[in-house]
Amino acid sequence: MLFPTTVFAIFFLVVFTGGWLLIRQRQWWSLFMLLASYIFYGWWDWRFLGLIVFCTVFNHAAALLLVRHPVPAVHRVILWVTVAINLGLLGFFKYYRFFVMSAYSACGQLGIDCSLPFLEIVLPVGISFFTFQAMSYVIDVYRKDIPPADNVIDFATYLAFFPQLVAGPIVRASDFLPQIRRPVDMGRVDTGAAAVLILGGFFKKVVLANMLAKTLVDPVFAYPEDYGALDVLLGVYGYAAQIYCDFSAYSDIAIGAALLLGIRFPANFNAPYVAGSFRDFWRRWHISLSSWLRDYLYIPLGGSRAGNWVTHRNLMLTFLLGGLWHGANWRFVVWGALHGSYLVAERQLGRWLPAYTGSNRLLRALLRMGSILVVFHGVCLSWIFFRAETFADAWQLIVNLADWRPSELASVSAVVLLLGGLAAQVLDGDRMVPAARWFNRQHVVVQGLLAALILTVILGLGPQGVAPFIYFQF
């Protein structure tokens, strides 16, 4: 069920209006809101709801028994049994055919006559992202930082959450269950916000990031050989602000959507293309997976308590493992690699080169111009990897760089669609208050007849046809 659909909208509506009649009754509340998130993820495919079900009762039993076991020192054995069990039905679900081809890719260049078993595993919707809130769920509960759920039912919901259950963002259990436990004022819901985020959402991914894909992005990428310099930088630009419009635009909907059912997420995304920096990149790019990262597996690791080797092993173990749960491919640790060896060295050279503290503001201004614009294209040259098909593809691209033949793709529309795609930036954040406050000012008869304009022009402008979200793939 894709949120730019006609059976989405009905869906929602039904939503919208069983989870208002029930807002008082917190507990009916729960309920409804998990059977509608089952209903939601059987749509693609209900032979998965067993799955999710086994990790909500299995997870929830492990809080559970964390806080409630005697013996402090079997805690710790709870914890790795239950990590160890998520991670093995995500690398079996996720990573089962990756292992299998690279061992006998392995194999055969050893000269080695292996046999492994191979099945064909359909991949579940959504499951990195339900795997990691039941990890991070249970390693709170252990570090003591917030309490288990009071029910099966209310883990359940927060696991299952529809708007965020398919490409996140990663929701913490401290930030969902409390809001669940508390009644919520029907009257203090920010529409407003709430209507920014899903038309701001649904422009990105309808009209830009489905017209960049169409217009620069699938053709460079399908025929790398076809391009030379100019159009291979017009297909990497346009992916960069395709992936984050559509990336982006999935999460503001979500957001959204959870919003106006009284559920109040986090921002996922704070204008990444203008970082000066890696570190602060990863502090714009997808909050709640970076975060999780750093929270749950560079800072375990020992962050950087225990000396600059180790913090670079740590830093590049992190990203690593991040790019292998993009994907089950050799792509995705390449990305990984790179943006693990950026932090790497930007760190060094801080250590190296202090940052300019002079009073030059034109010199101030060029230096944080130049940063943002190392910091772009670095981060375009991982998404070559990222987006390509094969490694072949990928060097092709790079190597087409030097190719300065005649341009197929560039003209004014593309050049404006491309920048379009990076200027939505300014809708992350807290850029668009004063739009949202407007919002709310206005009579509900006003706000609906203009959102119902706002969305028909948004459709009208889109290209035909609805295509997933791209972190649908992860």
Second form
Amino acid sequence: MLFPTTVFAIFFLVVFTGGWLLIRQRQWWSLFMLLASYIFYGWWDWRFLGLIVFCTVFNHAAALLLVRHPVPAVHRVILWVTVAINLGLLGFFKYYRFFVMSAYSACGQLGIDCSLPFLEIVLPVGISFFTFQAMSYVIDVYRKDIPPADNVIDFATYLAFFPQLVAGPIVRASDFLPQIRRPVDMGRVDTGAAAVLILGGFFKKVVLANMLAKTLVDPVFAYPEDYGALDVLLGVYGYAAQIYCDFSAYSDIAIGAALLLGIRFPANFNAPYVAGSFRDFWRRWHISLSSWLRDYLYIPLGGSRAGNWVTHRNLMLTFLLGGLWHGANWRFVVWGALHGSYLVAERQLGRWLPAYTGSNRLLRALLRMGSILVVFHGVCLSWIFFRAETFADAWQLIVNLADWRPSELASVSAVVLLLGGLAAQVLDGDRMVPAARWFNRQHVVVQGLLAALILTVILGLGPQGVAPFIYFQF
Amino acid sequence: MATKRAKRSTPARRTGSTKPADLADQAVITGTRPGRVCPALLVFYGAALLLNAEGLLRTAGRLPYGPMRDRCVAMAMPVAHFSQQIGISRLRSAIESLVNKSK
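With the form predicted on its own done, generate the form predicted in complex with its partner chain in the same format.
Below, the chain from earlier opens the complete complex, with every other chain and molecule after it.
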């Protein structure tokens, strides 16, 4: 069930009405949301509901065992077993084929004849997201940062809550569970914020992301040898804008839909392409994943506490695994390695080159602009590996950057679309608060009519059909 | 010193919980009462249905042949007809012709 479809629109109306009718009975609300979330997930493939139910029961049992078992030494064993089983599930469904193929290839190069069982495994949608949420819950209970959920239904609702189930944001139990434990404030619903987030998300996905894909990105990445430097630049910049519009649109719609159901999610994006450093970029891009990797991987590895070399190793490991999280392909590992290298290089440069502290505003602005451009282009280079079908294609695109021939894709509309995609970052953070407040002040009929009008404009402007969100594949 | 230590060990800090959506956080002051959201949603759904009825009919027509397609077309047809009669469907048609969108 995709967000911008009629089926989802009908589904959401039923869930919204039912949810608010049950809002005072929290247990019934949880159960209702759980059923709705399972219908949402089962709509894609009901057979994988068993996987999410297993994940729920197993992780909740582990959390209860962690608080009830009297021997602290056993807690560590429970934690490791739980993490291993969660990673095992993820590894089997997402990486089995990748590891088998990589092993075959390595054996072939070494001249060893190996026969490994080859299975065609369907990747369950959202598995990377719900296994990470489950692991963070058990680790937080182990660290005594949060108590376990009151009951398995609450935990199941947290894990399967449909707005964020298939493509995030990766919500922490510490953010979600307290919200379903306490009674909801019946005073106000943020219709303005929800409308801005949902309609803004629809605009980014249906109009900008889909059109960027159709006009600039897909042609360049499908036939990289056919395009010269200018077209490759347009295609790569276009992909940077497309993936931002696509993924942040999903996050915004998820946050807006959850808001209408009385649940607040953390922000997942904050104008990432105006970041002045790679560190800053990762504070603005897919915030829920980068903070997850920081708290459950980078810091446990030692973070930046044990000297320069160990810090660099930890950064590289975190980003290599972060890259692999995105998909079972060496291209994603290279993408992660590039970002890890950027952060290591930036850290090292920061030690050698002191930051400008003078009072010259023009120089300060130029330096800021320069650093934004450097970061943006570094990120764009990594997107080439993220998006290209093969390494050969990625390399071809990089080589073609030196091939200056007349452009086939450049036009005023292409440039406007590209700039529009990048300018969509203005919707992030608190920049749209005045619009949300203005919307909230309108009469309910005006609110409904206005939202319908904006939706009609979006659907009219967007290309025919609904392309799946990019992050569904992860 | 004690305050510093207490601050450092708060669960929110240790779990590294990211801050809530800024937009969602700040607009709540002027939000709408839950009882009034349902009518707003109904108005939205009704208006969106009429404004996009022709598009819905086209989408239904593109479904694979079978009973599901027949049912969807049968449901979308009268709404699209009504929308055409009252002229409300012209808005989307005008936008689509503005961007040369093929039907």
